[in-house]
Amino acid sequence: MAESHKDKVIIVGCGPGLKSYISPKALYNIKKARILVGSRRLLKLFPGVDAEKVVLEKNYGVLVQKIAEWSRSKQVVVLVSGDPCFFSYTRMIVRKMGRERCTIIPGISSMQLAFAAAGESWDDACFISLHGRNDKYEQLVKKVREYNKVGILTDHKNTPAVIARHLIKQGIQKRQMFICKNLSLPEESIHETDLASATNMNTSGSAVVIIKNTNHEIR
């Protein structure tokens, strides 16, 4: 029996970057969209989809209201990088429209891929996003002290070097750092280092960082 998405918005996880990481179920629903909402980068992945394409910028509040209105008469599909339920604007849409009007199709997050690339389990880790969030460093220090593994989403300001310097300044030193760049893409790189060495690293753009307590001590 075919799924009914009448009066609903479909929120699709587009994975870490490479189109082959997007699930067949997600691709099926993207092709059926009448209105496709997403960042410029994500919309460029689907040049052949015959839908009205709406660029998501920093107009989240206004656009969420429009999505709710459009979905009353047209099939709206919202593209989200990584997984929709992991540090995304999905929560704004669900809060506005209600869970019963939202269908969420999971994707592979860059965090999940980073842990896989580093060969580390992530079921015993905790997570924080510094992407566009400059006020989370106190929370970051607390997490690094309390957990053996911390996964961090970064941006061009909150870089691995900035993170390393801040942790050292707070007296945290014996930690291993994995810096995961361009995950899933041909230029992917995984660099393993320590905090002291990371302070001098010049990394551009966003990366996923994993901080690991090499002593396996909680302090």
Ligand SMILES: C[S@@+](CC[C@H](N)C(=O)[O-])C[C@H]1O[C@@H](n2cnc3c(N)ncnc32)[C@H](O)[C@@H]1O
Given for the second form:
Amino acid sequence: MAESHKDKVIIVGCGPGLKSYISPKALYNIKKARILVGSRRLLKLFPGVDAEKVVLEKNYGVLVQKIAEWSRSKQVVVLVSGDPCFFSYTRMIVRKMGRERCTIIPGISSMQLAFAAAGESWDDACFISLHGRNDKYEQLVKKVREYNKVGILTDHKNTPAVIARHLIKQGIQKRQMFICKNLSLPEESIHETDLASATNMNTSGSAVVIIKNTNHEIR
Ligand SMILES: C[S@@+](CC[C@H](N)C(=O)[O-])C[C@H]1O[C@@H](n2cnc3c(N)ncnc32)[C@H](O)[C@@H]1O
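Alternative state: the form predicted together with the named molecule, after the form predicted alone:
Now the complete complex, all chains and molecules, led by this one.
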């Protein structure tokens, strides 16, 4: 099962948080790292990996350039939360290095886990990220009007309460809301509510929100 990654970066999806959600294939590839890049939280998951550890902070641009250079001579492995192809800086690495120099190992996305926790299929859903994006509310309203289910990545500013208030202000009323916090972690919570009740909800930590139109007929 030896795989050649000469000149290639390996981008590994580390799932939503709990280590047992990381696939054996991902773990196998992480062990090959000579340079391991990731957030502090992700790097802490692999204390036994004998590699130089590089912490990813807000230095994406510079780091992507360095990853491209380092990977010419050393095996670089980049750790990404959830799935690499779902709202992550993987696209910056692929754009910089080219698809042929990137090996991507999928991971379980926080979005997948949220839909599983809510007991909802996600094949008919639409997605948006408000993580670090305050300018996406117009798009959000459009998607919520158009789709039966919308999965939303949130952050400390664009919280479930802020989202609920915005949708109500835009005249959207009857929607079910699932607030899925800290998925897979000991402090996990799944809250099923409606927009009006969510407006005053205090949330902290990572959260995925699912907005569902309960009036929608099953076709
Ligand atoms: C930069 S995005 C990364 C998404 C990631 N690529 C994925 O597939 O889950 C970060 C956002 O993912 C969501 N997230 C990540 N881990 C989570 C968790 N354990 N529980 C709830 N939401 C999570 C939060 O909305 C967080 O702000």
